[in-house]
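Below, in structure tokens: the form predicted alone, a single chain.
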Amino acid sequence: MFQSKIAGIGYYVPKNVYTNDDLTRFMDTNDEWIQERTGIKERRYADRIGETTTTMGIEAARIAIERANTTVEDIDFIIFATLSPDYYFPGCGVLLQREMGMGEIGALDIRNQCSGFVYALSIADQFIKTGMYKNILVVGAEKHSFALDYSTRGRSVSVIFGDGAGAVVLQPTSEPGKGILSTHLHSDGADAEKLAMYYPGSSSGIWLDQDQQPDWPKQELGGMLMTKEMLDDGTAFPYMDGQAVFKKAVVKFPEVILESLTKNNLQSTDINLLIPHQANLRIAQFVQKTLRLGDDQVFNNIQKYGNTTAASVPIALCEAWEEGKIKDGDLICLAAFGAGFTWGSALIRW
């Protein structure tokens, strides 16, 4: 059985920078309020026209493929993670395949939100290990800005998210002890509605307890259509119970990191760099304190980009690598937690 390694990595963020002060034009907020709760100073927003989740993913993919010293023609499988696809269907994987002129290779779309890239990486790792594929392109990309509530009502969610993309090329390696050592994936749907975007969907809220159901307009034939009322009352936008998410994340983040270390007979002191999903700087700081990691052992860039969900781990990984914070032989831990709830980790010997 082969081991898999990250042979190339790239990221892309839009040129449009929106600071916290810029958001005060749309909602009652301020820089101090946002930084105190999230650590975010600014984020990037894609162009409204022409720049999509797929096009951003392509930009990151081109860089990753070049750095892997391979070509588009050599890619034999695509895994694309996003919660903000260009279309409800088909997924972004086939759109990327088409636009990059790839052969008729398989394309898999992952819908695991913030933990999407870690899930995608784990799947790619299994394909490489079994020898089924030799060059897998794994992409995490998001365009949140088109579907956020920029009113004061939606500020607790909208100030957090940004747009961007990251990508890696996974290849087999024969170097002993190198590459992805293990991946660990989990889920718990008990509180699925604590962080969700209910529409488009066909449930009409049937998964919610009766006392939780808002007074949503319902269609006689079941299912939901976007209505003016839904825009007016905010039910068309993402919903998050921030306190519930925080409480769960600060437990599951350390758990899944320690799980990966235990699996490989290692300790937190062995980690050269932890790259957590950039959900909230306060969560990352809590995890750092829990695991007793030094500032030089954790990489955060949420201050500049906000939460780019499935894109946040590969963007941070690439940026850390470009800044020389990742060196040959380093032990790198990736971890993510998000809607579902789903969470996971990957331990890598660079």
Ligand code: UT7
Given for the second form:
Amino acid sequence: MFQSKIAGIGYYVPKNVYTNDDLTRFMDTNDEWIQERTGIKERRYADRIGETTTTMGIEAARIAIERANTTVEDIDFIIFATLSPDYYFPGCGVLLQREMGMGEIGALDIRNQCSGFVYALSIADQFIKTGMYKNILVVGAEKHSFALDYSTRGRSVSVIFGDGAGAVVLQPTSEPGKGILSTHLHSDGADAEKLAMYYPGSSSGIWLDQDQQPDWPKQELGGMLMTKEMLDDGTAFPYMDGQAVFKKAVVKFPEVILESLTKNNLQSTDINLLIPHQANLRIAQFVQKTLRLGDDQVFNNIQKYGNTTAASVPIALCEAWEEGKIKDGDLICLAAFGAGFTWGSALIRW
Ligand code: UT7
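And the form predicted together with this ligand, for comparison with the form predicted alone?
Below is the entire complex, every chain and molecule, led by the chain shown above.
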């Protein structure tokens, strides 16, 4: 069995900065509310045309590949995590493969929302461990800004999310005790509809309450992808029961972090840096308090980027590394929780 390590890491955020004050041009909101409830000061939005989840993923991937001292030709597998793909299908993995000029290697897309990157990393880790692949590109990228409701109706969701991408290259390591020590994945579909984008989807709303179901066109077949009424009444946009997500997150984050520590006979005092998914600064602070971690043991950058879903963990990991907050031999814990609900952690000896 091989052990895998993060050999290179990169991130990309679009140049367009939208402060909380900027959002007041579109909706009834204010800087004080957003900062107090989420910690967010500003976020980045991709160019409306020309910049996509895939193009941002490519920017991050190029940096990660270079830092891994490897080349595009060496990459032997792609895992791409996103909930905001360029197309409904196919996924972003093949678009990245094509645009980066990679060979006919496998490309896998992961749909696990905020925990997408941790899931992707775990899958990559298994492939490296078995020796099947030697240079796996793992990408987490999101372009949320194209599909959020920027009217006052959608403000509790739209102010939170931002665009961006992060990537790592995973390789086998021969250094004993180094690299990914373990990963832990969980899900519970009981609350699947509490954070979701229902349409377009094949369910035609059968899982939803009667009053949430749209009035579909009366025709024998087809015509159920999206209707104009759904844009008008807001059912076309992502839905989030923020308080339900919050309550579950503050329980599952500490649980899955402790699970990783217990598995490796370690304690929270051993963690050099926790990189939590940047969902809400208050959630991260709650987790910090529960695990009795010091300020220097937790990294947050949601203030600058908002919640970038599958991109948030690799962006934060990369930024922490670039700022010199991650050193050789450090114990790093990645943890995420999000729609599904799904959650997970990865413990890494850097
Ligand atoms: O990464 C994916 C996982 N997602 C999360 O982890 C999100 C978890 N949840 C949260 O972060 C929080 O629930 C939110 C930040 C989404 C919302 O905060 P909250 O404290 O739960 O607020 P709320 O939705 O209960 O709304 C409280 C009030 C409401 O007004 P009334 O009914 O009390 O008069 C909202 O209409 O705040 C109002 N409100 C806003 N006001 C100004 C909601 N959004 C806004 C806004 N600006 N953007």
